[in-house]
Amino acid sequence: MDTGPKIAQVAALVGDPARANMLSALMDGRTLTASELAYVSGVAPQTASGHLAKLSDAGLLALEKQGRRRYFRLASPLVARMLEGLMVVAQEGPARQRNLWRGGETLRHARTCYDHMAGRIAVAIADRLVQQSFILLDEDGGQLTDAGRSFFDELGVDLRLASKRRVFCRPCLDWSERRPHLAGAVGAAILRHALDHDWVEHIRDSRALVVTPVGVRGLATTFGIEGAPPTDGRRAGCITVPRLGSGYPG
């Protein structure tokens, strides 16, 4: 089957400036009106309306309606998961321009990307599981461990209620750090956890995200990372892995 015109269509689509600073309004997760979509993609309403319709109609966003309110999100992980990608590639370029971050520290070092945690501190929590053999992690996908089912049991992370038609978990490439962080239902586990216990708190029209002190303490307890966040708008606090044994890589 030729699938080509189709990509064509969304690339398109996605293409538009103000289509795609919407979509990456939405990277979190959230649900957000006409108007504010509107406001992030420097549009007039008028002219918003007609660029919602044309992504919903392609599928890429979904429509809730409350009383007279309209409020958009992104239609599945799926679309999410495509604008990762995009961004990384986006970031790809001469050799001279490569990995070079312009986002801020602050959104570098923590974020939401769609349903789970996204920066250095995802990164680092990524690392951590797999290098303690809690998480099993290849090109396609993620495998839990007996030992990191444990883990999560005594983390207070119930993954048996995981929806089954989701991707259990999965490596998804930071495109700020260039490495993988988790997402999955493992990934957004982690996510809830950190916000249910005030490790980390949402930036108010940002996907990023703060770690609090009571997080600092929750990651290097549970982790062994540092969750310091950034001190100033130039410099992010350091992450750090202890050496836990001859088989812990430093």
The other form holds:
Number of protein chains: 2
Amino acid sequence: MDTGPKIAQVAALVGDPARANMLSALMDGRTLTASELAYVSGVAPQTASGHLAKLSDAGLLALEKQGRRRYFRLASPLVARMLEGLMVVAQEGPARQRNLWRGGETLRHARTCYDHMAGRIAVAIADRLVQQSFILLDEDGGQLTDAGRSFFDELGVDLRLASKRRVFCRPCLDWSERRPHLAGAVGAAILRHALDHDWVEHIRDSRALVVTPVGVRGLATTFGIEGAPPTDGRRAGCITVPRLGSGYPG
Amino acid sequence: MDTGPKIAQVAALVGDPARANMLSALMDGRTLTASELAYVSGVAPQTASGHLAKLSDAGLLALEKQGRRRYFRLASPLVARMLEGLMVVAQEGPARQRNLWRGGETLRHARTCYDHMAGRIAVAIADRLVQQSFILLDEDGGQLTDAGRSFFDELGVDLRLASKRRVFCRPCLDWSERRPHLAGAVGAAILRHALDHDWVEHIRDSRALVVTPVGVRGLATTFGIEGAPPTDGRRAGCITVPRLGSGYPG
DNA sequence: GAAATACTACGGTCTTGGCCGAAGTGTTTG
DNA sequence: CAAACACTTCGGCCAAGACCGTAGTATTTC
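With the form predicted alone already on screen, would you show the form predicted in complex with the DNA?
What follows is the whole complex; the chain from before opens it.
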């Protein structure tokens, strides 16, 4: 039962700040180029190249070549899940200036997690679906009830898009709420539906989502969520995530 | 709000082979001493000491001092979950570790704690003895009543074996149940009685105990405990959400 | 073809941190 | 009390690896 060394290898890979930054940036399922990842991780391209090679060799990242660029993304939802687990523990530390967070509030409210939603809103949705017996969740799996199936049918959410290979429905522990939200094909479908109907919008290039006025109504009628947008007056939380889009040197 | 560095810190902690071995050994919920952890991790005690300090400081391990020993255990189920996530990625396949976790269930049911019993069964025994006024317990001590003395006499438990020097009867906080079970000479006598009468058996070289069919009857008639064998707390389709915040003593 | 772009390979520097021997603290035993 | 035991602290050794400058290899653009 010598699992120790194996998990040490993986953990050591994530244990470098530069690599951890890269993985964090990829958490929402985006694909980024080597240059972009070098920038977000704060190291020179040569250094980043080495890191990316290691991460790819270890099977944490998937690589796609296109012309002179290399696009990287997380190799599988399992990797995202692993990172979520680390985040949960990492957040637990001594209660420092937790409020020092800027824009953290927005992230806590709603964000993407790989390909589904996370944050208060997502947890509330999961709660509602469970409470209504549309979904049955246990520690690491879940399933749709018949009632749930028709609920999503009426909503116009097509769950048949789900590939057979991927997990259909599972809980994903939310690092900000410490309670599960929905991942898997069902979670992805809900996010797609929310984006398609303009319930939520991406903020710039971050993982944060804002709930639109339309979304407030939609969430209320569909899921019974009273969730107003994070703040009223000023812009719902200025995300302080370093700009990815325009900040590249050169 | 950059989560990268934080998860890097945690991951780097797990990223050392010696520390990873320690954490793996604790995955099943056991409590191990510094020496034992030094052994399983394959490093000298001095080195292990440093590792354990780091893991404790980071909040991954919980520490309990007893005498000249230090007992370590995973600080929370969230840590176990994180390790599980790493294992999944590390070994490219379905987590077989499920079995270990099941073993944790066995530990929670009945195990030895030094020289006495711990776990659900032990807590139930203590409850019963207190409820029957056979034993009076307070915060850090306890005493046998006359009724209790004759109860043990009839049972054939010889309490006079107790060395003079050792504590006769005291409560010991059960880490899995978070309620006290019996330690001291009385606790030791109960365990000896249970082993002598084949009520329980040691599992392999672990501290886990299984309750035999004989034991089920014995516990029922003697202590009025309905305790079926390790009830194997299988699914029961329950939501585990509420358990996230609790389950382990802080 | 030449230049710019995106990325990779190599080599040398330098910090980090794991490791253990020796010595020290606190606890139990006899 | 002394000895055994469990663990920690200190100090020096050493290797792993993160980093970047330089110099490459593809690919696209002009």
